[in-house]
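The data below hold one chain only, encoded as structure tokens and taken in the form predicted alone.
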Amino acid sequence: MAKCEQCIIKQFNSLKSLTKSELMRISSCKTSKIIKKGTVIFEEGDVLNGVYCVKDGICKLSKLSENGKDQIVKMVVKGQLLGQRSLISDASSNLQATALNDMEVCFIPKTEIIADLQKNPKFSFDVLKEMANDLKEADDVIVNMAQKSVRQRLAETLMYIHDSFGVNPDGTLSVLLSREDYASIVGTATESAIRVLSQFKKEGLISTIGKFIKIEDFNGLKRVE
């Protein structure tokens, strides 16, 4: 099992700012733990009594609606913290977490963590700063939800994908979501998701391989209204 002070994921997130005894006492009471795709890691309600440490692998962050639809809010990929909130709260979860591929995570216990944010104020800030663009990117889901069309955030989601998480050697996405997965990420129906798919391939915007999503005209996305 790597040591907290030795792995380089750290760097991606607050983790950067302990010190190494800090990492040194942190990496002796972790836990390693391989997460299959579809796995749900924790759901709406859940007490998180720590948080994880993505080491490889992307999870999707959802909420359930009244009508029982699902909303993707958010994806965390590798290098991210998952439920850091919990550090500052003791608030239930109010999203539910899902692999969307086999994930490698580290669980730090909150009791564990909670000292170093009290004692080091570098990581206190680092926590806050990684908080504020959460509450930053929120507040752009919910513009672009008022402002923009159904074409428009799917062409984004698809850039924000091809930006994020890179292409296959066949220059497909790396990442494989589902059509219903897409129509949540934008707030939409599933079969309007499916059709304004459709319309991108006519128009030579994509092309599909099996069910993987290749972008053939990156600038056509970018002025898709």
Contents of the next structure:
There are 2 protein chains.
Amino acid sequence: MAKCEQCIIKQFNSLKSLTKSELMRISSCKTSKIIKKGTVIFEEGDVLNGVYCVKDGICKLSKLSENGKDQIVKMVVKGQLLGQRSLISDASSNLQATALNDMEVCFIPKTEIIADLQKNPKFSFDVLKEMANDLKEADDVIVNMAQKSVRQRLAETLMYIHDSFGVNPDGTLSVLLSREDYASIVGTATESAIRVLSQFKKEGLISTIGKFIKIEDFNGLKRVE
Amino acid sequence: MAKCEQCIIKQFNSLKSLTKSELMRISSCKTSKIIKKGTVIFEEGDVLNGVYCVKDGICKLSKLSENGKDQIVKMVVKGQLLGQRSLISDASSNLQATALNDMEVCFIPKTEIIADLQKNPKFSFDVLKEMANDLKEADDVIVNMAQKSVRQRLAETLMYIHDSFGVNPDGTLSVLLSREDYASIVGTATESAIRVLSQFKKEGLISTIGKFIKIEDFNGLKRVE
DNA sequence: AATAAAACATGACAGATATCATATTTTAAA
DNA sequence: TTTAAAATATGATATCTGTCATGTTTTATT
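So the form predicted alone is up there; where is the form predicted together with a further copy of the same chain?
Entire complex below, previous chain first.
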């Protein structure tokens, strides 16, 4: 089994601030898991007793609205930690995590890492930084949701995915989402998301290769109103 | 000048986790300020070199959208800290803070408190907790913005203000906001906010005493669709 | 390969909300 | 007090978006 100390993934998240001995201890009690596309990793209300370090794949964090629709709040990709809040609070999760493609994750029990959060100030400061950044991003999402049209939000979502999660060799977005997922990110009806994406295609802003989306006119997307 | 060690306000925020000596040091370099209603405390892009401990009053944290409208992201009241993120990151503020009524605050320079964040794990864990909670609240706001009607959002805003910030002796909401502010919280046009509030009044869900709003039918507001 | 199921697509229509216009009322300033 | 400015209010209208209906295409399963 791979060792945390040598794992490249840890460079991308706050685990990098742990000392070698801390990493070794964690390594010895972590569990590697393969999670199949579509699997619910944890649900709203679940009490998490640890964090997941995402080695590969991507998942969505969503919350069920009272109207029965799912709202995607954030996406977590390779390199990031999933379920950070469980380290800080004993409260149950307010979000559901679902794998968007096949994932490889390491689960680190809370009991093993919580002490490091208390003792290693570099580590806790790092977690603090990530959380502050999440909060900043959440503020932006709030403003977008409140002030922009579905068309604008969808355009921005495409650009966000492009910039944050990268593209395949052929230029298509590496993250493959259903129209329903797009609707669920943007906070609109699935039909509306489909309509807008069709429109973008007609306007030459995007193209599709199979199920993949390729941004053809980045500046055009920026100018969408 | 009042001393931090004896200040009751600190009980309500993470400063309570500082030791007596830490508090005494901070106390000696803090600055008390009176901020008049309407004053912009800091703007988007400003680099904050400290945090404000709110001793009295309330302010709004807002962000300017590209369409020129302000979106209120959060409100900060007596007891809370303002500008926490400046302690964690050197980046400029992504939000603007504006006093909604006359405020009394203490400004604590970053230089004085940053060391405590690194050395006192209880304190940093406490800041972490507050930030985790802010993040959770932000998630809820995102879902509400994305999935609920203006009517529902406004009803929830009224209940939120009632529950979080309390009422005056006559039962009216203690926080006095303009219709424009309500619109800016809910993310709608000022006219729409006015219309919905008028409607709530007609329906007997709320009443007004002068400029103050009183919730008359809490369950009715809950049931708003 | 045949079939069922899921995902995608598009039209028609209704309802919600923004915008613009115009009063009215309240607050602030001279 | 008078006047100007800001906040509140309401109507008319256009636009955006959701919902329902229906059809097509793609994917999965037997």
